[in-house]
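Below, in structure tokens: the form predicted on its own, a single chain.
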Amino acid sequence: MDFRLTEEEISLREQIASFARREVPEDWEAGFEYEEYCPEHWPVTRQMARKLAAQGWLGMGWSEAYGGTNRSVMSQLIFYEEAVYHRIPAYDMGIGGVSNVGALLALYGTEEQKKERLVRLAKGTEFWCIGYSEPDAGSDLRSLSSQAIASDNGFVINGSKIWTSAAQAADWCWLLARVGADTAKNRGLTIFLVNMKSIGITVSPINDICGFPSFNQVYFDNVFVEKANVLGEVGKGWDYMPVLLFLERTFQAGASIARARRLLDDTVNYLRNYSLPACRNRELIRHRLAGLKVEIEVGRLAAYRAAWFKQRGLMPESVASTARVYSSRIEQGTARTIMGVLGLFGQLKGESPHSRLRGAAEHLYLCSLSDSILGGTTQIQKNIIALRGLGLPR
């Protein structure tokens, strides 16, 4: 493959950091992960979502007909990652609503569900969640119990879902349920798409280890979700997921690469400013740091290969996982290597006056912990490298 980006994607590429320099506000601190979500952040980020719609990079993946530009994976995935490095919020309208539900809404959603849904998502008036993980499922998403039972003109949910990211601020969730009792794990899997005004939601919310409620457990109790609302056909669900893996694994790499690349950047801005203690060898710090960038730009380039085998309608299950399991270790890296770098300083948190890059190394350092959960976990993102990629035995 070239690594090269065409002039389009180069232009697009300054495009959004031209917008980000525009329109994010200067104080603007939400952004590493999904506090823009939390009440305090949520009205600049419904505001950033219009603006973004009008430049037309909501709906990028998918036709003109239903709001979209119809441009390539390798685009959504530079908007995608050059959103994160500036912290524009709302470039994935909730979790996953473009990246994810639009992209498989384009392909499997019937035509009242693209006219309605990805309009919608394409001129950022409705956010996402995604109801995957649930507290007793464990890794495995194949086990899950939530149960839909068929009812008249439609389907009546039970069940509750956890780690649930932006369900306090979402319109709608993309839902996985299982209808019917088949013993077969994948049997029966469901999508929803579930509005979450209906009667018998409940979202509590749960702190995440920087203290902000991005997390939520959702409670379903007797919802009712029209038939018009499944996605493709019942109990094949699972059938749909290969795809949605793929694409949630190749952006989530790449922001995960944005995340560390913008600490890394923000941190020589710093210290070329700022003396280190006589104690510290910048000599061998100024190495540390340069190993930094050839790390992060070889997981940039994993993502651009996920991406490419995409464009070309290719998915290998390996080359997701790579750029996803490269891109987790290299933002733990970066992080923990920074903190050593800016020393006890780098610890505190933003809000004290002593913090360094108002407390940027210690936030990523601890929401950086869950990237070797999201997206499935280390260790299964390991056994598909090694059972599809490599052929090896189990």
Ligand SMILES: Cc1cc2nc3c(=O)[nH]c(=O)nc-3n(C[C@H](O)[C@H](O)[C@H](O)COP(=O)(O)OP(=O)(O)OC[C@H]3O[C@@H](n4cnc5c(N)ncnc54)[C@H](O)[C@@H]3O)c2cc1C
The other form holds:
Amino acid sequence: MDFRLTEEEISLREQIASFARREVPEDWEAGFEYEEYCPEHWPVTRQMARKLAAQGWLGMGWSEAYGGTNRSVMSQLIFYEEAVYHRIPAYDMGIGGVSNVGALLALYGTEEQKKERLVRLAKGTEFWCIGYSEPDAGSDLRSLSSQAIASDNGFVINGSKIWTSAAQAADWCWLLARVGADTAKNRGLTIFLVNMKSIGITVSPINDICGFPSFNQVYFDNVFVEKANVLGEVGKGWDYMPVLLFLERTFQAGASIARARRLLDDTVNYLRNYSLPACRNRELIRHRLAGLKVEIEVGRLAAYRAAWFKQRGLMPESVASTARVYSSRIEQGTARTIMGVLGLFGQLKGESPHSRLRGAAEHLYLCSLSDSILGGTTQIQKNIIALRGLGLPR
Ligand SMILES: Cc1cc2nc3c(=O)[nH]c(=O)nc-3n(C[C@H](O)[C@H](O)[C@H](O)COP(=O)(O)OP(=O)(O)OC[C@H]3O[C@@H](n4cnc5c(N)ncnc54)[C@H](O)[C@@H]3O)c2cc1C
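In place of the form predicted on its own, the structure of the form predicted together with the ligand is requested.
Time for the whole complex; same chain goes first.
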């Protein structure tokens, strides 16, 4: 395995950093990407999408024919990591818009879907949310109960999705629902592209742990979706999930490590110019921060390793799950350690005049708790590693 970055990848990293210095407002507050879509941050997020599109960074995963720039998975991961590190909003056009929806449309979408949806994603004009989880189906997603009934030239959908991040701002929902009355696990599961302006959709906000209405419960009441807006084959939605989940876990791992890296770098910069009181054990603090540096580097390589496999057309599930389990642990551990290093000041919110790093440690401490839940909990990833990675019996 060769993790050396190409000249092009190194240059991409530098371009993103310089873009962030130029374009991200000084007082930009949304420290966690799910918050970019809350009402107070939405105008900046929407504007930034156009700027990212102008750089050609939103369509890296598909060809020029659909507005893309056709770059490597590694380049996409670098973009994802650096955008998170520099807190550039809109880099994924909603939740999973570019990294999941775009990637899957490029692989399995119809010509019409690619011309319509992919082109608008690359232009930064359409945002997406992901409708998988339901009140009674999370880890066991295949037991979901949202129903799609065939009607005229399409389907009528009824049901409800929960924890749907960014649904309040999204133009489209990537929805998993069941076609037909057969409730047996993955039978009938189908992916629909649902316009969020459709009649019958109600979006009800839910506050996250930091108090932001970043996710929602979304109700579908007799929502009509044209047949042309089905991804691939009806009833075969589950067959597309392995690619989706591999990409989601790889990119999420990169994102978690980038958030940890940013907090560590900010803390180190702060401590370089701040003299700790004599009562603090400086050697212990130095060692703790150095330990974080080691873990972050390892976590980064775990994400690169998954991208390296994908680049060669391989998707060993346990590789992406390993990166995911490790990255969420490192992100949470980094926030916890740095809260300890900053002492009681670290626990203050950014608005307090006594806060340190504008409340970044407290913010990551709270937000990162969800990192071992979203996109598949740590226990589910460990099940995958145990069964498919280690080959243990059920
Ligand atoms: C910040 C955030 C954003 C999210 N955004 C979205 C989104 O945009 N779209 C979307 O569809 N969903 C989203 N989710 C939902 C997320 O995918 C689910 O929360 C997750 O899959 C877990 O499902 P659940 O909450 O129903 O928990 P459950 O599945 O009920 O799990 C409860 C507990 O049981 C454990 N458990 C369950 N099954 C097993 C098993 N077989 N073996 C061992 N342990 C098990 C779990 O690990 C967990 O600890 C988001 C969640 C969060 C926290």
